[in-house]
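Just the one chain here, the form predicted on its own, laid out as C-alpha cells.
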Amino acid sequence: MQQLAPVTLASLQERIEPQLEAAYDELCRIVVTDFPLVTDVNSHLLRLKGKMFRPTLLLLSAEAVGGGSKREETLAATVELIHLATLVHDDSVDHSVLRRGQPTVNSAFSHQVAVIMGDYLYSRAILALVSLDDPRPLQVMAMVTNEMTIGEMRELDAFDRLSYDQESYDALIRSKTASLMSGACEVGALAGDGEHREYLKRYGMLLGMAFQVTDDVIDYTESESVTGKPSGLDLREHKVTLPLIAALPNMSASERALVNGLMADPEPSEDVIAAVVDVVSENGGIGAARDRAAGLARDAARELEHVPDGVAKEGLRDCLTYAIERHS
C-alpha cells in the first residue's frame, strides 16, 4: 500500500447509508421489550449511537461477493448488538464513567445493571441469529463471542505487568477486538459461494488488529474532546499496550522508574500520566505502534487482492485507511 490518503467514516459509509439505517432500525426492533428498566437502559444506549463500523464491514463484504439482501441488514444489526454488549461489559469491568462523551451504563445506572444488560443484548443477538434459520452465521458469532471473552480475561491478566510482550499483546487484540471484525467480514462473505470467505475473514482479523493498535495510540495522543473519554485512560487503568511495550526497552533507569511508579499508584496524577506519555513518545513507542498498524493494514490489503474488483472492494480498502488514520 502506498501512503494512505485520509478517509472519513462518513465518506466510506455514504453509499451504503440506506442499508446501515435499515440495520440500525432492525437493531432497535431486536432489543425492544416491555420491561421498564430494560427499556430505560435501551433508550440510554440507543442515544449513544455508535459509528456502525462493524456493520459497514459486513455489508461491504457481502456486496463484494455478490450479496445485498435484507438478511444482511439483520446480520449487520446483530454484529452491532454484540459490539454494544461488549462495550457495556467493558465499561463495567473498567469502572469507566464516559463512553462517547456520555455516561456509561454502569455510571448512569449501576454495575449490576450493566452486567445484566450486556447479557440481555447478547441473548437478543443470538435470538435474532437463530431466527434466520441458518447455522453458519450463528456458528461464526458463537466462536467470536467466546473469543472476545478470552480476550477480556487476557486484558485483566495484562494489568500491571511491564514484562508483557508484543506476542501476548497480539493475542489479546486478536481476541478482544479483531475477532468481531473478522467475524463481521466472514458472515458478510456467506452471501457468496464461499470462495472468498477465508480471505475476508483474514482481512477482517488484520484490519481489526490495526484498528486496535491505532486505538491504543489514540489513547496517548488525543484529548478527551476528540475521543469522548479521558485521555491517558489506559495508563490511568494500568493497561499495558503496544506504545508502552515498544518504548520500554529504550528507556533509561529513571524513565523506567517513573513508569513503575505510575503502575504502583492506584490513582496516578494527571502530571504523572502526562510525563509517562512524553517518555513513551520520546522513546519511539508511538512511532513503532503506528508502523505496526500500517504493516497490518498492508497485510490486510493483500488479502483483498483475492476479492472481486468493484466498488465494495474499494470500500473495504477505504476501511483500512480509516482504521489507521482516524483520530477517535
Given for the second form:
2 protein chains.
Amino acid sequence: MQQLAPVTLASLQERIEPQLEAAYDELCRIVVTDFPLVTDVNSHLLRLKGKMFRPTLLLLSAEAVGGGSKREETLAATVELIHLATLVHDDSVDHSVLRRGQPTVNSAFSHQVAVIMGDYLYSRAILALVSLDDPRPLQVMAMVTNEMTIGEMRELDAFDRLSYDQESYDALIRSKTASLMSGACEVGALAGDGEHREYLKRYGMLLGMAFQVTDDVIDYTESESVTGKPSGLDLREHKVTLPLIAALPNMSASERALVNGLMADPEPSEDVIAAVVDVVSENGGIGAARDRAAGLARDAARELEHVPDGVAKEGLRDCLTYAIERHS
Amino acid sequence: MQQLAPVTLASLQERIEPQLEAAYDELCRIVVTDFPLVTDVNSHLLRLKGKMFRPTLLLLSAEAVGGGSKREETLAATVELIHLATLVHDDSVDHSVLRRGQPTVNSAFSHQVAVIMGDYLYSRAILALVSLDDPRPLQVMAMVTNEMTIGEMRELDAFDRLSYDQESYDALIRSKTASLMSGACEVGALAGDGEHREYLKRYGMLLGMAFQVTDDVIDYTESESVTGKPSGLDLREHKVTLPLIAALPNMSASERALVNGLMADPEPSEDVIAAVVDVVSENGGIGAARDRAAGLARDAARELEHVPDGVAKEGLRDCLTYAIERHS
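Since we've got the form predicted on its own here, give me the form predicted together with another copy of the chain too.
Below is the entire complex, every chain and molecule, led by the chain shown above.
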C-alpha cells in the first residue's frame, strides 16, 4: 500500500489506454438508435464521459490472467453501460440535479425520460452480452444488476435511521457499489482458465467496499470545489454512512441530540450540517472510516497474492491505492 | 373469425390451465428474496395477478409446434415478469394511481420504490432466462425489452401532437405492446424445430397490434365500471390514438377547434372530453379503428395457416377473437 507518489486514475489507466478507448467506442456503438429522443439523451450522457473505473478493473483483471482481446473490450463497454444505467435511475430516484458537474437526465429532460432511458441502456447492455455467446458474463452481470437493485432498496430503507449499524451499512455498500466492481473483475478473470476467478471476484468486492467507504468519507471532508457536489450531502439527505455510525457511540448526549435534530429536520440548515460534520470528525468517525477503507484495501491486496505477477497485477494494486486515496 | 359464442379469456385458457398455474408458481419463485421491503412489494404485486395473456400466447405457441414442457413454464413466467416490470415502470412514468383496480406500486409505496422494483423484476427475469442455458429466448426477450423502451419513448413524444399520423401510431403500438406478444409467440415456437418461428412471430406482432388498437377503442367506448379505469383517459392525458387519428380528416373546422382546445388545456373538463369522444365517434373514428383491428386479426390468422392444425392452433385463433372482441 505504500506509495511514493499518489496514484491518479490517469496514471493507472495509461497502460490500457487503447483498450479503454476501444471500450468507450464500443459503448457508443452499442447505444446507437435511430429514434431521435433517445439519440438526444445518448449525446447528453456520452458528453459526461465518466472515469471508466469499472472497465479499467475488467481490463486489468483480464490482462492479469493472461487474456485481453476484442471480447474484453465489449465486456468492458457493457460494464460501464450497466453502471451508466444505474446512475440514470439513481439520479431519478434521488431527484439529483447534477452528476459529474452536468445536469442529470431527469433534470435536463424529465423524470419519465430518465426511467425509460435507464431501461433502454440496461437492455442494450444485455443484448451486447447475449451477442458474445457465452452465458458466464451474462450470468455474472444479471446477478450483479439484481444485487444492485437490492442495494438501492437498502438505501431507501436506510434513511432517517440512527439505529442503522455497521452490519446493515456493509450489506448496503456490498450490494450498491462493490457488487458491480466485483462483477467487473470476475468477468475479466473469465479471460483466463478460471483458476483466478474467485480471487479476483473477492478482490473486486473488497476494493468496491473500500471505494464506497472512501466516497462516504469524501462526502464529509471535501468541498464542492473538489468533488463537484456540496459537502455534507449525505447528511442533508439523512443518509447514515460509516463516519457517523463509527462516531455515534463516542458522542455525548448533547452531540447526539444535535444529530437527532438534523435527522428530524426535513431541510437541515448549512450550520447544522457543518456542526454535525465537526462532531463526527471530533468523535473519530472520519479516522475510523479511513482505517476501515485501508483495512479493506489490505484484504483486497491479499487476494491479489494468488494472481500471477506482472504489470496488470501492479495496476490492480494501484487501483486499491487510488480507491482509498482519491479526493473526488 | 366468425364465432357463435363470444370468446372469453377464461374459456381459451381452460385447456392450458395446469401449465398457466405452474408458470404463475414459477413466477412467484423467481421473485423471492429475503429483503423485507422487496418482499412487501412482491406480495402487493402478486395480489394483482394479471390476465396472464402473454404466458397464454407462449404456451399455446409451444403446444402448436409440438412442444410444451417444464422449460416453457419457466419461459412463460419470465414473459409475464417482464410484462410486470414494464407495468411498474409505466405506472411510475405516467404517475398512475390504479392498476387492475388496485393501487400501483408508485402510489402504494413510492415513486422511488417503483423505479427500483421494475429493475429488480427485470433483472430477475434475465437471471431466470440465463439459467435455461439457451441463448435464443434470451436474445428474443432482450430485443423485445429494448424495443419496448423505444415504444415508451415514442409515447412520450406522442403527447399533444395532432400531426401524429397512423404511421407513427403503428410504430408506437408495435414497439410498446405488440413486440412482447410477438416475442412470447416466438419464444414458444422455439419448442419446435424452428420451422414455424417466423410465422408465429408475425402472428404475435399482428395480434399485439390488434390488441392495442382495441385497447384504444375501449378507452373511447367503455365506462369505468367495465374497465376499472375512467373512460376518455387517453384524451385526458393528451394521448393521440387511432380513433382520433382516423376521425380527424372527417371533422369540421369547429370540431377540430374543440379537439385543439382539449389538447391545449392541461386539465380538460369531463364535458370537453365527452364532447370530443362524441365527435370522434360521429366522424367514424371508432368504426375505422375497429375495422383496422379486425383487419390486423385477419392478417394474423393468415400466418396461422402455416402452423400445424390442432387444438392449440384453435386456441391461438381464439386469442385473436378475444383480442378484438373484449370490452376490458
